[in-house]
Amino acid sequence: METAFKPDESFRAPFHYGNSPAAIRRFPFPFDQDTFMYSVNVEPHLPGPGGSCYEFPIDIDEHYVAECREREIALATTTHRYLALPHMMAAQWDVLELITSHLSRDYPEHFELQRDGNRWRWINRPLGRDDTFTFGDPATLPQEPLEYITRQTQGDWCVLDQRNGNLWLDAGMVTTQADWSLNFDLGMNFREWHGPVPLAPELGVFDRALKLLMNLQLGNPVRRLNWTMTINPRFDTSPEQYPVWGPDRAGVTLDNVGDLAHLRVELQALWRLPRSNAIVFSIRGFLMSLREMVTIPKWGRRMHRVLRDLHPALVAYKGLGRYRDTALAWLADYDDGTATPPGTQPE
């Protein structure tokens, strides 16, 4: 079924955003039980059920056009949201090929890729683009290859160079991040980049994750889910923009928390790239308000219990302290105490 886009949405004040009933049901709800603690939670990035956000390797949904416009706004109004070190050019072309190949194969009604040797034509119908370029020659594109193609995708894209027994964040397009900075983290290795995360180092999570990723094989991508919460349907919660989004949390009340508080889930996928041997790490964000969430009773009950029992260090790390009690009080009306079946899918 062809996706019906919602181009008039806005992820900045005055906000205008919502999920259709179908988008709610395909939301990647991250909790398969009533408690949460960090784990590697990596699985093969295999095709999922038809219509789900896992159906295709790169998901396009009803928010595609609006999210691409949001990226353009972030790039036009802030700096250092796209960065790439010089040695990453081969990896940039790898990512362009990955994205254009998947989108044209899986969404032929929206995207078309024509190849004649190194002469490529890329057609993006939702964004009104029709570009011809020479693969491998950045001078034939309006931007560097990674910037060009990630301006046409949802979610952030980080490219990790593998060398010296580690992974290094050496390129990325990052405009929808949950309180971290590409400008600060560029050039860091895997452990340095994830250093602020509490509890995970003590649990050995990152050692296991790094070992797994260093052995990632071409043609066998993997995925995981990460989550936090955001006030308002705002994607750009970078540290540099904190004066804009930080005060949002002070305005949460019992009357408005159901509409203001959003579960923010990242569907993170990692692919080994063929020419560069780098790894591209896509961080696709999904937003759903608590009011939308409780339309799935299982999710409403489970969210109440996860927030109620969340480790204090994670409450602080995820910035929930100022409004968690308010959210819990609101969610309590949707938790009748009955058991929730295992798994993340709706009833």
The other form holds:
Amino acid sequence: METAFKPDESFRAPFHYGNSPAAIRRFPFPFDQDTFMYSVNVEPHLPGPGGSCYEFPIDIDEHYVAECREREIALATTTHRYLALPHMMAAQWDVLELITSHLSRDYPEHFELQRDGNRWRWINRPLGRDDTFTFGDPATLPQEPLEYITRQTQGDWCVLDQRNGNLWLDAGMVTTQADWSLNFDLGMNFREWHGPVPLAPELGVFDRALKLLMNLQLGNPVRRLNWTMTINPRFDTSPEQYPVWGPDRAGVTLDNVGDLAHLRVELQALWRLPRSNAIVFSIRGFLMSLREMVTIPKWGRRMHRVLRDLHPALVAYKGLGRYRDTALAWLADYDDGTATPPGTQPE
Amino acid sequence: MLVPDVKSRPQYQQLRFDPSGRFHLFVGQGDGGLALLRVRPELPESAEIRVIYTGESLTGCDLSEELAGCGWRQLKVLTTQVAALQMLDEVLEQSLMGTRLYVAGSEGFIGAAEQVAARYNLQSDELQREHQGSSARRVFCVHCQTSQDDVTTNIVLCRGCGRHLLVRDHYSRRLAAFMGGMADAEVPGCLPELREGFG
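Here we have the form predicted on its own; I need the corresponding form predicted in complex with its partner chain.
Entire complex below, previous chain first.
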């Protein structure tokens, strides 16, 4: 698919963002039925249909250039968004190799990787970069390898070290997160950093997920979807920036909710890394306003029902309390009560 | 009482002498002296043991005299927590393989001692921690990165940025603190009810 980038988009005030009809249709809508509860919804990260956001392991879409600029702004105006503990350097190079090799293979019109032994040349045409460096020598890059390459991607990246029967969040580039802090969580193990999540521990979700991830095999990545809602097409909803985005929630009315309230879906993919035996965990966010969502009638009906019947603990955890009723009142006009076929596809 | 369902919080235990160690370093603060007094009779006379203690605590429990009276060969009593942690740092710097570290005191003190220990790559099985005394929390402001000690309420005014912080049940061992985030960001001035939470 030929991607026309939209470099003028802005994910902070003044906001300027929208999805083309094609982008709406390829949106990873997360609800395969009319209710939602946590589960270990992990599946093999296998190629999906052409044009879908699963076609390639790392998706590049029309928001790529703007999201990379958003990351630059976040890094320039806030601190502690990129962090890596010293023992993670081998994993950093692993991630650089994963991203550059996938993007150059899957999007040759945009990216090119030339490897001559340890001498690598990386060309990123949408961002206008042409860099030559020595693989394994951090001094030949303008930033550490993980920071360097994730500045050129959409979504957040966490690198998990595996030791002592657990996974440890020991490095990451996190500028588009749904209310969790890399600076606070760095160095935590799997159970610790999921500590604030309600209900899931009691369902045994984390125990099973940890077991599954500890056995993740090289070459067999997995993925899952996660979701929340965000007011405005804002990617930086970090705890650090809560004073900036918190007030958005109090300004939602029946007149503006269709445009302000966005479904935020995270396509989370995990790969085992070859040299370090670490795991890289990509958290790629997609945003779609309710008004865009109801252009797909099945999704509009289903969103109304999921939101209406959502467990109170999840309403609180996802921070929806202040505007859920308003969103429901607006979505009700798009739910005629007809059945929604199972599955996440648009029809 | 410690809130039982904070999943990111360390597990505390009762200190017990670990015979697999060659060199035993006990660090106590305030009520943590009770743990040191309790284990004292269990310690073999032949064991190489050092003790660092400070009576500085929120609860005012200073057991310096009691500890001095029970015959430790190497006991250092410091007047402040900062001095005790500095001495811990100095001792660990000269430590050998086979060191076992035992820490007893308030949660804030244990966390601070663990931060010192982390600089020397002590493994989890080389460190024991026993919680005694105040459950007051050390709180890290995510907005300005200032930490403050001895927080006993669910909402606290940040010394660094002046925001009212809601103290969350999420603990970082790296920062040795609970997370604090702005309590009235959505509607300024609209604060949850103030409660004594962790005195």
